[in-house]
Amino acid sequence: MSNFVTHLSQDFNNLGVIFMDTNFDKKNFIENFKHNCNRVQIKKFLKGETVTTYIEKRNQICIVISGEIDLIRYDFNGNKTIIGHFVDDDVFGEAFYPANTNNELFAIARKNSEVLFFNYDSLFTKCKRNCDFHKTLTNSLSELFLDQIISLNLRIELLTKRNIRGKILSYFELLSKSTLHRTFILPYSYTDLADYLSVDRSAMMRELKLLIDEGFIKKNGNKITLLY
């Protein structure tokens, strides 16, 4: 068990980045986007309803406001794969995902949520209030798109692992930095958590039964603790 977790390890502190601290305090910055800027749009979508679908090229950025919001993406056959899952404060939209090719990806409401809405060519030109705030949206584009781009890396780190195995630990290991406990809560069903690392279902739940009885980890419903 060792050396697996030992590599495992040395994966995510190779993207050493990705916890990293900045100065830039997104949530004031986004509060302000909502009440400074006359060119932003703010919805809202009860559980279940499809917020945007990047079928068109909108060039649209999105902030969730409150909620949470899945990326979805279907096959030719139906199958369904969870590209992503955004939280309070997360950025999403076509700008990360350009629409090239005929897979439709969906972003849907997992819960009741508040979306900000805001065209990305809305940038390059002039604000009608010639207000301050546009310029620092100018200039601090790369600090309100940091962590999606941190997402996405993590997301081919995730789906690069071999086997089944790897890619459980591997996001149980992502969580576990994330929330700086060795014990925490799955923001999926099993089933969305199937869908999300792109595995068969009934393998992934064998393949976490055998994490249990080496003691990799312990299970309580959706409840996960590392052993290791």
The other form holds:
There are 2 protein chains.
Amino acid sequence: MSNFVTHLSQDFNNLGVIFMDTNFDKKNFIENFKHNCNRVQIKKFLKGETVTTYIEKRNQICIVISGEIDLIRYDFNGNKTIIGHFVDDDVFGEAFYPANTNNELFAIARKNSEVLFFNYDSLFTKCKRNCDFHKTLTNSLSELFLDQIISLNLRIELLTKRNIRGKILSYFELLSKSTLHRTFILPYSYTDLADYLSVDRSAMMRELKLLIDEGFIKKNGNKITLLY
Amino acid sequence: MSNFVTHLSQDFNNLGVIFMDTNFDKKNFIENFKHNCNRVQIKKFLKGETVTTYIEKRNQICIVISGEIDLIRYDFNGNKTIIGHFVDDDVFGEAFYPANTNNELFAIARKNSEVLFFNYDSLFTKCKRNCDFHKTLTNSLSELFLDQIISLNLRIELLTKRNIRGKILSYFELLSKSTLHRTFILPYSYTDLADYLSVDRSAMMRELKLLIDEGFIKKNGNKITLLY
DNA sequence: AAAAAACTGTTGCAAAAGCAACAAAAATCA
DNA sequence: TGATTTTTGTTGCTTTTGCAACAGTTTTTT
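Any chance you could show the form predicted together with the DNA after that form predicted on its own?
Shown next: the complete complex, the earlier chain at its head.
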């Protein structure tokens, strides 16, 4: 096919995997991890259930096997912020947070989900004796962490945009790139999208309307089309 | 001394190292890396010099040996945003960014600095044959990445605060914790602090004045004291 | 199938933040 | 040291964003 398509496909891969020339297969790694290491735990969660709270689980690391998990903060005014949104193969957990932030964070299953838990420390101590798989583990972990850094940097890109319009458009751009289409379905309700972009919902809706009126986007329910 | 002080000291360590019970010594690791691996490059930069641009260096990873590096974005309106601020032992580089973001990013030395460069791929291929040190490398890298994730999460915490006051106070809180004092020196000029918090400078100054008038903080040049 | 809950779309008004501009102070340069 | 550049502190005005409220949909629960 055309170079154009090839080029796009590469970008698409990069969003998840990034390094074309390393042959790290995340899915495969996680499968192996799940079956070959006796220090991990798999749990299932129904939509709405609390997966974990970020309290005194200093070395806990979680990997999303399937489903979607949100990391949520409620500040003292009751404002909800979606701090993070995790899908297949993403890592999260208190290990990634500094001790003693004043906030209470909750990881909530947005859909029915399956999550792998392990203790970061135990990997490097107890596990060593029991788990053959251990040798390649740290290597793969650093790939996983690297991916996580990339997605956090993306998030920061969004959040540093100076106004609501900038945030919305950056986010849409992102979705457009990762789906390879100018039309895509939002993975969030508008209520949650506002929380994710850290802006007021009504202000966001107003801005969306402006974007429609000015001909930048088309919107049908939660289906968005970029027109520029 | 009191439990209180002990408690604080632990927090302080956690900001940098996080895992009290793993004996990973970042400084030591980087020293070894520098001397024992022939795939790394060390360069010195004068204040204001460009360390690297994030263009087509897909696998480049950099570690700050000494000094301070800012990662800067200029958007099409000419707005400057400080996307990241890196100090001793921090990692940065295009490897941590998704391919094809529309932005041009620049890493600029804020002070005279020394930076270690390496190519992520080469570590896992060519280096293997030449470098004894390689065995422990990936393990250490994942620790380094983990620290980076923690500091990115902190950044996101700041940026998701809903107003300027929230951002300022969170940031000050952070400095206070990491210095163990209610009085501390800002590492930024106020101009740059505004860029870092992604807000307008004059609006930030106005908010600072309000915080002073309302008795929350004291300010003397770039020395801040928290009074609450 | 009815009732309850959550989400969408919208608005007027209030508050916060951004913009532009400028004088004074501080830092840097030559 | 004196000149130049950058930073600080401030303000009036404009724009953007947030808040509160409510009616109409849609989704979920019972």
